[in-house]
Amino acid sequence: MTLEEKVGQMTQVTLQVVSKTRGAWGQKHEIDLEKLRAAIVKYHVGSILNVYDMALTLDEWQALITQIQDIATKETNLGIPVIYGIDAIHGANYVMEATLFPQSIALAATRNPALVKKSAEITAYEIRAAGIPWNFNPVLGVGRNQLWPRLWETFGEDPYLVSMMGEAYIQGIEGSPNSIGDMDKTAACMKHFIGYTVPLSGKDRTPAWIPERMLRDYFLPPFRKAVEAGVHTVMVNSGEINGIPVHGDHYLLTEVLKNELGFQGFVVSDWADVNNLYTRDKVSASPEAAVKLAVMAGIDMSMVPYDFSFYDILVKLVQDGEVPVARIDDAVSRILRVKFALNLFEKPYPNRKMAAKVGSQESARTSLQAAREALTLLKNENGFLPLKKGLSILVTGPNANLRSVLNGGWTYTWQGNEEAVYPKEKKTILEALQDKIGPGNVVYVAGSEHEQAVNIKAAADAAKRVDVAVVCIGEAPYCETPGNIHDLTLPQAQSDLVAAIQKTGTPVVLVLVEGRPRIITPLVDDAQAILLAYLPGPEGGRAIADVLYGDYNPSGKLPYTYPRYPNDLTNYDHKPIEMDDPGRRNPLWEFGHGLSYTTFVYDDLTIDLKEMSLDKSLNISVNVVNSGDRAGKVVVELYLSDLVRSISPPNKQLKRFTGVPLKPGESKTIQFTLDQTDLSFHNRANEFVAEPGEFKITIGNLTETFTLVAGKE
C-alpha cells in the first residue's frame, strides 16, 4: 500500500460530504457520485458514516451501500471495501422499516441480559440487511451524574450492571463467539472510552475529574469486560479527564486500552474531536499538531468528518518524519483486520434476501416484551394499581399523545423530534389506553406542553368528571449537547398541571416518560401511583397500558438513584461519610427499587464458608417465595459490603442479579458464587487487591457475614 492509501484507510467522512441533497421529511436524500468517487478514489477514504439528517428506507440503504462498494472495490487499485458505520442505538434507528427497542437505560431496568442480547441480535441483522457492518454502540460509560443528557444511552450507575448488559449486547451484535463475518452480525463499537459519563457540571462534553483509583474501580470494568468479550472497535470520549482531552491521551488509549487490556481492534475518534484538540481544547497550537497528538496517542481512524483535512495533514506529517510509518502501519493493520473479520472483501454488498425479516412482527414482540420488563413501578399506594377496566379515566400531559417521546434521540433523526416520521401504527399512550378500555371510557385533554401551559383548567375540570387521572409527564426528545439543562426539576408547566388535578381529589397516576430522573418531589405524596417508563421505544404505549391494567405485572428495577432534590445527586454505593447527619442522603427512590403487583418473601440465606481464603470461592443460596396472589417476576440482587478497608468502602455494591418468574405460592432457591475479584478494589498504591476482613452479603431484607482471611492467592 502507498502512504496515501494507508492514510485514506484511517480517514472517515460523513455522508453529507458525498451527498447532493440532504434527507428530510418530504425530500429524498441523493448521493453525488462524483463527490463519492473523489472521496474513495482520490482520497482513498476507508470509512463513511451517518445519515444526512434523516433515516433512509431499506431499499435506499441497499442502493447507497452498493454504489459505495462498487467504486471502492472496482475503481481503486487495491479494491478495499469501505466500512460504513451507523449509530444503531436502540435498534436500527436509521432504517425506516426497522425494529426499534427501549433505550439502554430502560433495558438496564429489565435486569435481563438475555433480552438485551436478543435485541442486539435483531439490531445486527437489520443494519446488516441494509448493508451496514458497523454499529457505534454500546455505550459502556457508567452513568453516575443524573443531570447528564446522555444518561439514557447508558446502562445505569453501577459498574457491574453496565458490564453485564454491555457484554450481552456485544454478544448479540457480534455473536458468541464473535462471528462478525456472518451476514447477520456486525462489529460493535464500545464507547466512549473512558470517563465521558461523569462531567462535573452535568453538561455534555464538559470536563471530568476522575482519580486513577476511581477510574479503575468504577469506569474501566465495563470496557475490560467488553475487550474480554472480543469487541472489535472502540470510540473515544469527546471530553477531557483531569485536564487532558482523551483524544490526546497516550496513557489511556495506548498504555491502558491497547497494552494493558490487550484490545486488538481499532480506535475511532468521535465527531471532529481530532481537530477539536486545536479548535476547542487548546492543547495543540495548529491542526497539524492536533493530528500528530491524536495519532501518536493511539487514534487509528479519525471521524473528521466534513472534509479531508486529516488525510492531507497526516500524509505530510509522515513525509516530514513527524509521525513514524510504523504507527501508520499499526493503525491500518487494525482497520484491515476488522474489515477482513467482517468478510467485507468477500461480501461487500447488502444481501437483498434479508429484507423480508426486517421489522418483523416477531421482532416487534421482543421490543414489546423489553418495554414491559423495563417499566418500573415506583409507588402504588394501598394497591391502587392495577386499574379496573370499567373506570373512566382522564389522560393528560405533554407525553400522552406523542410517539417521539417514547423513543427519544437517535430515532429517525439525531434529536428524534420529527414527530411526522414516526409510524402511525405504533400507539401513543393515549391510543393504547383507548384500545385497552375503549375510547368511550377515555377523556383526553392536553393540559400542558413540556415547557408551557396549554389548558390546565380544562384538564382539571375534566378530572372532576372521571374516576382516575393518568398524567403523562417527563421530557421531550433530545440527544447529546442539545439536551443540556440547568436544573433537573420538572418544568413548572407540568408541575402546575399535576398539582391542579391533584387538588380536585380525583386519584392521580403519574406516568414518567423521561431519559433521566426529573425532580417530582412536590407531586409524590398526593399521587396514588407512579410508573416510570424511561424511554420505552415504539411499543411503550402498549406496554404502559398493559401494566396500568394488570395485563402485565411490572418487574423493572431502577438502574440509577432517583434524586429528591436538584443538588442531591448521589449514587447508591455511597461512602460512610455521606450518611453523617445533618447531610444524610435521602433520595426519592434507591437504585434497585421497583414494586410488583404481588409480594415476594426471602428466607434461608446461607453461605458455605464463614471464613474464606483468597484461593476459594464463596457459594451463596437464598430462597424466594411468591407470597401474593398474582404471577410475577422477581429480580434477585446480591449486594456485597466490605465493612473495613484501607480505602473507605462503599455502603454496598451490586455483585450478582437474576430474574425469576414465580407463580403464586411458588418458591425457588437461587444460587450465586463470589470469588476474589468480587472482593477486590484498588488500594492506596492503585494495586488491585482483596484485603482480609469482614464482609456482609445482602439479598432483600436478609444479611449474612463472612471473613476473608489471609492465605493462598
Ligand code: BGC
Second form
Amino acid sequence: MTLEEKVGQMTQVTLQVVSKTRGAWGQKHEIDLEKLRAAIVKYHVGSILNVYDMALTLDEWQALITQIQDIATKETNLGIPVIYGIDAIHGANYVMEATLFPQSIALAATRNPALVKKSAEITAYEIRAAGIPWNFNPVLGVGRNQLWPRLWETFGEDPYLVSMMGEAYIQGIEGSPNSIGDMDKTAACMKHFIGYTVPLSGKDRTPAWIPERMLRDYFLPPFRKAVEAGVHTVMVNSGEINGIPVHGDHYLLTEVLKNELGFQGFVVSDWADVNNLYTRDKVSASPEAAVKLAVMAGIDMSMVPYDFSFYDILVKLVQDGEVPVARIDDAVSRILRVKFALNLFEKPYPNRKMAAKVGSQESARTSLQAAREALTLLKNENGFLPLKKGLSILVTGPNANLRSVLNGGWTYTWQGNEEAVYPKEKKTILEALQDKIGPGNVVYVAGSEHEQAVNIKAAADAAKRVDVAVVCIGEAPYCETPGNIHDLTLPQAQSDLVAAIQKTGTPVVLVLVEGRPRIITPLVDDAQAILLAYLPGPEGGRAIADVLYGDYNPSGKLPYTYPRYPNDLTNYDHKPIEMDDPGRRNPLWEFGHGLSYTTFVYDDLTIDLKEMSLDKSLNISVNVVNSGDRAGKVVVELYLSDLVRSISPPNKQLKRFTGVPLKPGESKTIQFTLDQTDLSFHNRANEFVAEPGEFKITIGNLTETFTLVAGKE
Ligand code: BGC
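Alt. form predicted together with the ligand, vs. the form predicted alone above:
Entire complex below, previous chain first.
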C-alpha cells in the first residue's frame, strides 16, 4: 500500500461530504457520485458514517451502500471495501422500517442481559440488512451524573451493571463467540473511552476530574469486560480528564487500552475531535500539531468528518518524518483486520434477501417485552395500581399523546424530535390506554406542553369528572449537547398541571417519560402511584397500559439514584462519610428500587465459608418466595460491603443480580459465587488488591458477614 492509501484508510467522512445538497425537509437523499469518487479514489477514504439528516429506507440504504462499494472495490487499485458506520443506539434507528427498542437506560432497568443480547441480535441483523457492518454502540460509560444529557444512552450508574449489560450487548451484536463475518452480525464500537459520563458541570463535553484510582475502580471495568468479550472497535471520549483531552492521551489510549487491556481492534475518534485539540481544547498550536498528537496518542481512524484535512496533514507529517510509518502501519493493520473479520472483502454488498425479516412482528414483541420489563413502579400507595378496567380516566400531560417522547434522541433523526416521521401504527400512551379500556372510558386534555401551559384549568375540570387522572410528564426528545439543562427540576408548567389536578382530590397516577430523573419531589406525596418509563421505545405506550392495568406485573429496578433535590446528586455506592441522614444525602429513591404488584420474601441466606482466603470462592444461596397472589418477576440483587479498608469503602456495591419469575406461592433458591476479583479494589499504590477483614453480603433485607483471612495469594 502507498502512504496515501494507508492514510486514506484512517480517514472517515460523513455522508454529507459525498451527497448532493438536500432541498426541502423530507426530500429524497441523493448521493453525488463525483464527490464520492473524489473521496474514495482520490483520497482513498476507508470509512463513511452517519445519515444526511434523517433515516433512510432499507432500499435507499442498500442502493447507497452498493454505490459506495462499487467505487471502492471496482475503481481503486486495491479494491478495499469501505466500512460504513452508524449510530444504531436503540435498534437500527436510522433505518425507517427497523425494530426500535427501549433506550439503554431502560434496558438497564430490566436487569435482563438475555433480553439485551436478543435486542442487539435484532439490531445487528437489521443494520447489516441495510448493508452497514459497523455500529457505534454500546455506550459503556458509567452514568454517574444525573444531569448529563446522555445519561439515557448509558446502562446506569453502577460499573458491574454496565459491564454485564455491555457484555450481553456485544455478544448480541458481534455473536458469541464473535462471528462478525456472518451476514447477520456487525462490529460493535464500545464508547466513549473513557470518563465521558461524569463531567463536573453535568453539561455535555465539559471537563471531568477523575483520579487514577477512581478511573480504575469505576470507569475501566466495563471496557475491560468488553475487550474480554472481543469487541472490535472503540470510540474515544470527546471531553477531557484532568485537563488532558482524551484524544491526545497516549497513556489512556495506548498504554491502558491497547497495551494493558490488550485491545486488538481499532480506535476511532469522535466527531471532529482530532481537530478539536487545536480549535477547542487549545492543547495543539496548529491543525498539524493536533493530528500528530492524536495519531501518536493512539487514534487509528479520524472521524474528520467534513473534509479531507486529516488526510492531507497526516500524509505530509509522515513524509516529513514527524509521524513514523510504523504508527501508520499499526493503525492500518488494525482497521484492515476488522474489515477482513467482517468478511467485507468477500461480501461488500447488502444481502437483499435479508430485507423481509426487518421490522418483523416477532422483533416488535421483543421490544414490547423489553419495555414491559423496564417499567419501574416507584410508588404505589395502598396498592392503588393496577387499575380496574371499568374506571373512567383522564389522560393528560405533554407526554400523553406523542410518539417521539417515548423514543428520545437517535430516532429517525439525531434529536429524535420530528414527530411527523414516526410510524403511526405504534401507539402513544393515550392510544394504548384507549385500546386497553375502550375510548369511551378515556378523556384526553392536553393540559400542558413540556415548558408551557396549554389548558391546565380544562384538565383540572376534566379530572373532577373521572375516577383517576393519568398524568404523563417528563422530557421532550434531545440528544447530546442540545440536551444540556441548568436544572433538573421538572418545568413549572408541568408541575402546575399535576398540582392543579391533585387539588381536585381525584387520585393521580404519574407516568414519567424522561431520559434523566427530573425532580418531582413536591408532587410525590399527593400522587397515588408513580410509574417511571424512562425512554421505553415505540412499544412503550402499550407496555405502560399493560402495567397500569395489571396485564404485566412490573419488575424494573432503578439503574440510577433518583434525586430528591437538584443539588443532591449522589450515587447509591456512596462513602461512609455521606451517611444516609437527611442533612447529608437524601435521595428520593435509591438505585435498585422498584415495586411489584406482588410481594417477595427472602429467607435462608447462607454462605459456605465464614472465613475465606483468596484462593477460595465464596458460595452464597438465598431463598425467595412469591408471598402474594400474582405471578411476578423478582430481581435478586447481591450487594457486597467491605467494612474496613485502606481506601474509604463504598457503602455497598452490586456484585450479582438475576431475575426470577415466580408464581404465587412459588419459591426458588438462588446461588451466587464471589471470588477474589469481587473483593478487590485499587489501593493507595493503585494496586488491585483485596484486604483481609470483615465483609458483609446483603440480599433484600438479609445480611451475612464473613472474614477474608490473609494467607495464600
Ligand atoms: C457522538 C457519538 C456518535 C458520533 C457519530 C458524536 O457526536 O458523540 O456518540 O457516535 O457523533 O454520530
